[in-house]
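Okay, so here's just one chain, in structure tokens, the form predicted on its own.
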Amino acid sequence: MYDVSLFDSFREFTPGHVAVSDREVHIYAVPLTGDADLHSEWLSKDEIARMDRFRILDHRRRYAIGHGVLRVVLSCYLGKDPASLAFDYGSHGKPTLRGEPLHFNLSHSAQLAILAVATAPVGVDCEKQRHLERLVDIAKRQFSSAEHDALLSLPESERLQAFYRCWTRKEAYVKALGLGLAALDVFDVDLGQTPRFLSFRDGEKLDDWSLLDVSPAADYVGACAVRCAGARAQTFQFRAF
């Protein structure tokens, strides 16, 4: 287990009352270190059952911390006890707050979780970069033909980072809408440093969406998609206790 060194742009968050305005997304980077027992006390019976399905102890610990912190952060917006929050789940497993207008999404990779909170549908994805032997094959199966061609046009030395940019941007969008991986082919994103949607083939409009780079640390790539034009991200770090 190791501690992730977050970028300085992710300023420390102290739990308390907080509000998110329209055209704003709050992003929380959460290193999955600390005492899991201090966070599992807020989990529901269903969440504890999910946690107990993990056979590897470290995976159970990361689940408890990530979902416990999720409840703490959301409670700061709602003014409620973290344990009292109730969730509903869509057909592809995306959770929503029962009876509350606040939108959120959670992602995790290795020893880091990332949480997005907004007033509009929002999705977030974070991945720790690893060497991929079959990078081009994966892209051919999961990316659109335009994105696959864009990846192949790059020098090999640039393909790994471009792959992760594309993957996280696409995952963020389908998570915002609560869709499955079958929806990855109905839109195109730019693979360059500046995140942007290039086209939709599912009825959505480019002017209705914002795509943001929310990469939290070296070797991690993060993206956030929110159905809100001109959205801006505020980035925080939440150190579990």
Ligand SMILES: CC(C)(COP(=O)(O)OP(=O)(O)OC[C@H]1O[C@@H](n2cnc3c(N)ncnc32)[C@H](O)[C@@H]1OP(=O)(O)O)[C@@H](O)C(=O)NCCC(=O)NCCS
Second form
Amino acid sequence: MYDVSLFDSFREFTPGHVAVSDREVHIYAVPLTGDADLHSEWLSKDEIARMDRFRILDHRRRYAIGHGVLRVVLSCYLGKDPASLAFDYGSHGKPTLRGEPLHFNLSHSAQLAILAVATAPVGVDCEKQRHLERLVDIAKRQFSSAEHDALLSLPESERLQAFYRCWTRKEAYVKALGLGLAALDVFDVDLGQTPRFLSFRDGEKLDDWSLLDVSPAADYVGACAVRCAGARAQTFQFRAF
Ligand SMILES: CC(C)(COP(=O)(O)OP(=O)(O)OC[C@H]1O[C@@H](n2cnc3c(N)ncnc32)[C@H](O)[C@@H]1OP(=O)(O)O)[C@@H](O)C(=O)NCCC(=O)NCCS
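For comparison with the form predicted on its own, would you give the structure of this protein in the form predicted together with this ligand?
Every component of the complex follows; first up is the chain already shown.
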């Protein structure tokens, strides 16, 4: 089984009581390997029905581990049984904890899931980087014109990395707000090494947001957006048993 080699900055997490303070985001990298049965025991009937709809066994296994670990991690903050947690879903499908002030968001790509936990609205996106033939065409469709122009101004050798930075940063923001793809054009992000929002055209204020690089491994790009000024990330890894 392919094992993801996570960066050392993602410290091992042992389930137990944990709290996240304001201006902090906790990020969990979860390799989607291990025994699915150990994790599916926490899932709700609806989650099990969704898992069973995956025809490919590996997709079922990844769903069980990702959502099982999500419940275990959230239960550490809430001091509740993982199986007792209930979720509501926004108009574009964003899950939130029912009756709890804690915010979270989940992303998965290839053999890895990333989970963000915060006290403010948060979005996370992780993508396994792969060669893209029509990267500029995709950018023209999905990025703002400023982002598209910034990408084109780079030498070709730097475009793939800049593309993934832009993609994950945009997706993280849209996910923080629980929106869909229609919201991609109403803000600009920087494509450089240091993540930052450049402008909002949707009424949000730059001072209210933090954008963080939470890339967990050499070939995965990760970004987290949280509606909180000056937020810092603490990074953990949760290895399913
Ligand atoms: C659904 C969407 C929010 C994210 O999709 P994605 O990148 O394929 O998926 P991710 O793995 O990052 O996130 C999926 C998880 O986010 C959560 N989620 C679902 N809808 C969400 C929403 N509207 N907002 C925030 N989170 C959402 C769920 O927990 C979901 O996990 P699950 O499907 O296992 O329950 C949406 O933005 C989308 O369809 N994106 C397509 C990709 C794209 O074209 N991006 C352009 C970037 S420039």
